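Heads up, the chain below is alone and in the form predicted on its own; it's given as structure tokens.
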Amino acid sequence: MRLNDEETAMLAGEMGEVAQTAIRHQIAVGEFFDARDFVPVTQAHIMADTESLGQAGVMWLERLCDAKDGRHLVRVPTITDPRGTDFSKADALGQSAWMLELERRAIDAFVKLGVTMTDTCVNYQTVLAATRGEHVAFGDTGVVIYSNSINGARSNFEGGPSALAAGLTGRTPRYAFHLDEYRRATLRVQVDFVPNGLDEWGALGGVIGRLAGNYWQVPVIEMGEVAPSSDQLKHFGAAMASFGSTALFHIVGVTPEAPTLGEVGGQRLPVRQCIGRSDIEALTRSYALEKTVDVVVFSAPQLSLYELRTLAELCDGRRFKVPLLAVTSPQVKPDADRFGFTERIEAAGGTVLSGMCFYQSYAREMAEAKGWKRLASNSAKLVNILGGYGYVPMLASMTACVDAAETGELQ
């Protein structure tokens, strides 16, 4: 790769041995992905759950740590995707005292580093959401595909090292979706009908990411006059890198780089498929094994403050008789307890859950000790991945999940 002065310096030692370490790995990523130089960033996203992490990967982190030469501080603003608990709910969720302290001492390493603990995969709802061109290095997948296809952003996938990396240096290999030929379409879809709740937003994110397949597709979804809100759109593209490792995508007339199909290459591609409601349904059904529900989970993404709202109106007058837990971030949380919300979900039963992600809070530990295993949510991306977890998820709207709170199914 080719490297300018203050990369030469950094990998040279001459700003620190931390920078040296970060700058390296960044090399031989680069030099992977056929990078020919860096690009500087501007905010980095590191997934770094302790799930994933482990002791090993915890103990890099206080290595790091160790350098204490003044040097080893993050160059550009750095924060964190969901942590692996709540702690003030750690006793209900049944997670043992050894992942919280190993949560503890990540948590401790990162802010030595100084990351800012935000806690979220809905940053671009609550922090700072990056803009049209801008150059960014985010980890989480969901975070990505909205920042690269709704603001306009650019990122690759990063990895929990490499996002790192890319605080402590400042930058961050330019490959792939940095790159204007990347961020063409390469797939065309045309869809039919306009969805309705969020799980059929999430399931047709689903169904175009299982037909986009890989990374490196872009596909062009071309729906007629539709407006979708923030919260349809996080669903859709959560599903999308979810089901399919898709980073971008665009709606034409609707997303920034595609004002129209012409603008991101479209024109020229045959149309792939034409997706209708019974391709949705079908997604949906594949889901649908079982009527009884042990847990309601309403995470992955993290729920936004009107997504709190309806489910505090849908909680209302009821008694739940199965969990129901509603996770957001921390930024959203106090909103959340100021506007009774909090309060209505929880007078049913229901758990509202802070800064934490089901799935990266030891899913499988907490179905052992809890005794869950048949798991509703409105969550495409949730229900996609708690199968490798040992769960039976099934795909719902919220109103028919809370409902299966009440009753213990799902009708």
The other form holds:
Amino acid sequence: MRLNDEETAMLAGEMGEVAQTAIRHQIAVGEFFDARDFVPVTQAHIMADTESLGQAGVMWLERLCDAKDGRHLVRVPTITDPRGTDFSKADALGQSAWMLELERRAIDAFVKLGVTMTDTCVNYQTVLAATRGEHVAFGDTGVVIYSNSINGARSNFEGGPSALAAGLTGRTPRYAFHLDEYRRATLRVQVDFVPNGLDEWGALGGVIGRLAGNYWQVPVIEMGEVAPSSDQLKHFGAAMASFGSTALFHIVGVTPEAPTLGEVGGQRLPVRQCIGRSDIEALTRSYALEKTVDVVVFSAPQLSLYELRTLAELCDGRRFKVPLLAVTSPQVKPDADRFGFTERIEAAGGTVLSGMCFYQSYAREMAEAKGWKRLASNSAKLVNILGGYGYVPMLASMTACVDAAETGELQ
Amino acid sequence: MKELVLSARHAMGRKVEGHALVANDGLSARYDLNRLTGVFSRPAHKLVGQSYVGRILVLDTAKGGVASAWMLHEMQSRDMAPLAIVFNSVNTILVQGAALAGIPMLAGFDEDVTACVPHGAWVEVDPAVGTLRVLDPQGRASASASASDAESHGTQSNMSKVRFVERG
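Please could you give me the other form, the form predicted in complex with its partner chain, since above is the form predicted on its own?
First the chain shown before, then all remaining chains and molecules of the complex.
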């Protein structure tokens, strides 16, 4: 890779041993992908829950912030993805003391590195949305696909070590979605219906993600006159990224880089598939295995203020038979409290959790500790993930999930 | 018999030899693996139930979320990681994770690597020259051959602990 004077100095250790470690890592990744140089980034966002960090990852972070030369602070605004717990509710989740201790150690290390603990996977709704053409180093696939597709920003999937490295060096290798040629459409799909509700938007994202199948595919979607909301696109993108490892999509007439099909090179592509309602129904049915439900979870991505408002309205006058968990960001939670949404959800027997995400919080251990196996959610991303954690996940609308919390059965 | 050698466009890490675990399927450490027991755990995965520890994974593509970047490092620290990972195409996450964990990786082939390499074959991954070499398609080479890898780290010790399981 071609390095400028500052990068050469970093590599030589002149800007501290931590920056040197970080840029070495970035060069290894950049050279793998034939990056010709680095591009400066304005923000970094780190996915680093303790379940995936493990003891080894936490110790690695602690070693960084114990740098002998004391130069270990991030150089650009660097924020965090959801943590592995909401400390105030850890007992209700059946989490163990060792999990919380590891979590505290990770947080301490990040704070020492100058990282801002935003603990959110919806930073584009709550912290600082990236703008068109802005180069960023974002972790969390849902954050990347939304920022690339809806905001027109430029990021690859930056896993925790690489996102932290980008925060520490203020740059990232220039490859893949930082380059114009990788942002052109490679897969053309038509959709002949408009989804209802967030579960259907998620299911549609899942179907397209499965069709795309890998990181390098860029679906361009033609679906007539639509004007989806931020929450709908949040579920759509998060599911597409989860099912397909997809990092960028275009919707003709909706997303900023695709005012027309031709603008993203879609005209030269044959239509790969026309997706109808039956395709998302098939995906949803593939998860509907049980009638009874042990737990209802709204998470992945974290809920916006308006998802919580809708949930609060659905909870009014109910009494839940099975636990209902609603997970939001630390930015939204105080407003949910202030507007009474938390109280209304919890009055029905639900629990509002903040700053975590269900599947990043020792989901397997929670299942064992709490006896949760059959799980209902309106998040296609969540049901896609939880099969690997031993759950029987089921996808349904928010209304049907709330009904299931009350009756114990998913209709 | 003519030796099969496949060339990768992208490579990193040290040279290793081992048994290949092959499937035309993807890989996400978070979604597909039980990282405590070291087996593929997602029911829909073509390698479900099989151990990946100390194996050379030969798969189609990287899937899913960003957590794998840390998970490979954590798995490696417990000697519960694959020996190397080979993909037709890879996403950025597993490359970043392999870089942190020191796990050799190849990606980008002209052929479908999962169709060319027999499941259970004894193979060599040589990132310096970007090749995957099938040394014994039957996979009968002695596990002790891996001891010749002077740069070997913890995962090598697993080769003798883990028995090869036939597909099916």
